[in-house]
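Encoded as structure tokens, the following chain is the form predicted on its own, with no partner shown.
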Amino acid sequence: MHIKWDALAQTAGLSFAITVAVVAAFALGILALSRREAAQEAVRSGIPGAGSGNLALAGAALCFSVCASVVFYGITLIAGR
């Protein structure tokens, strides 16, 4: 039996990079939701110039859709469609 160490290292490195990217996207989505809630609280408090947080909501939706698409792609690879 011959192990291709180079291919194993490439696979491990790519898996690590994708995992870090998905975790970062999820964390950015949570941060965007937090910013949206803070903006809505500022609007309720009557602070002038406070935005509604719609842009933050769009960013959160984008981040979570990226996470969901990566997870869905991984499941289709495992299931072998």
The other form holds:
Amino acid sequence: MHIKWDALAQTAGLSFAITVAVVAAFALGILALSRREAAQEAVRSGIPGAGSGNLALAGAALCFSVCASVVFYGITLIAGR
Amino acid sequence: MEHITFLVAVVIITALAFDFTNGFHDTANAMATSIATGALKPKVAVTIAAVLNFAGAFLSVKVATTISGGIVNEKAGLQPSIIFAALVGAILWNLLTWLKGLPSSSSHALYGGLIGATVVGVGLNGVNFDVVVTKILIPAVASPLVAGLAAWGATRLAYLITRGGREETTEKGFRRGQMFTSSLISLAHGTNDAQKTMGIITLTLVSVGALKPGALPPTWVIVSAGAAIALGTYMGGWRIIRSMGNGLTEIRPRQGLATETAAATVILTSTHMGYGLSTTQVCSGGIMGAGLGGPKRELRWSLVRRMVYTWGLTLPAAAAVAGLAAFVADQGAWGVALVGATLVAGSGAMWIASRRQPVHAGNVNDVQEVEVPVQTAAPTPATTTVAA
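The form predicted in complex with the partner chain is what I want next, because the block you gave corresponds to the form predicted on its own; please supply it.
Everything in the complex follows now, all chains and molecules, and the chain you saw is the first one.
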């Protein structure tokens, strides 16, 4: 019996890395969204020097598009088998 | 269609029944954590899962033309009676674990059933035991650990990254994300598990000459297998959903997303690498990791222990039942009828037993454990010893 330990370890390592990366990207996106909300409220309440939070929104969009492309790749894996 | 004998008809019906139990046994895998965090309402969750399971059945272009992935030697004489016995073992084990609210692997139940029935019906040489070790046993041990570790790491990181953000926005955002991750698991599940049933029906039809060897499943097989798993999914194995969503640990949205992402990733990478693993074990492992990685670091170890015992028992238990069923079914038409009657009676009895403590969409998020083990007797001897 031949057990491919390297393939097993590779699968395990890859799974761990992808999971952590996707969740981290998602969490960063959520953090950015929450920053933008805070910035907009600051503008509304007239705090001087408050940014519009557009940069944060762009960051969130980037993070979520990373997640979306991973999910899309996942779907192609399911469909392509 | 004159090839379709009584036995073949029975096998097809039983295969669809197994597909149905597979569906409602495994709804929890994709949806338990989303239901527990409130990302999806229970009824909405099972509806989405059902639709995606049905869709998943049609998704794959390369249809499984093998039942077992080489676990049993299919050319050594996989008679319809053996397949029937395997399905009986798998269905009864699925229903028993559902009654207990324990998530166990439907795939392992099916594999166990096939192994047991083949050993009795064909002999030990009908089973490729090295494939059993490399394709089932090692992934069975490794995959929940990997999913658990990944979910643990992802949960820790998610809490770390979002600690400066607003709690309300964060929880809402993670709930939104959960809709996508749990949908992905449902889709992958439909593709994997509905195909097993299609494979069984197709091979049965091939074995009696109704289809050419190597033929793709006819459309009615694809549609009925997809419909059976979708219907089962929609019925929702509420008992298991409660155990997984609320029994192991309290799941918050960040943990839910981490669990589901870990589960989806492990399922997709390992399937891509050719490991046949159990969605159930991966998802449970993920929940355990997320529980330990969460702010409370809590896990109900008593339930974890029961789940792990059940995982260990699934293969041999389904094999034993299927082996017995194969022996009886081999005696002729009356044997098949007897096994069929036992299956119906056993399933009915377990359904009636479940009515005593029903779990449904309305009470699925209660924390009360299904089938609380009787522990009132245990403390008494201890106190008397102390008193004496």
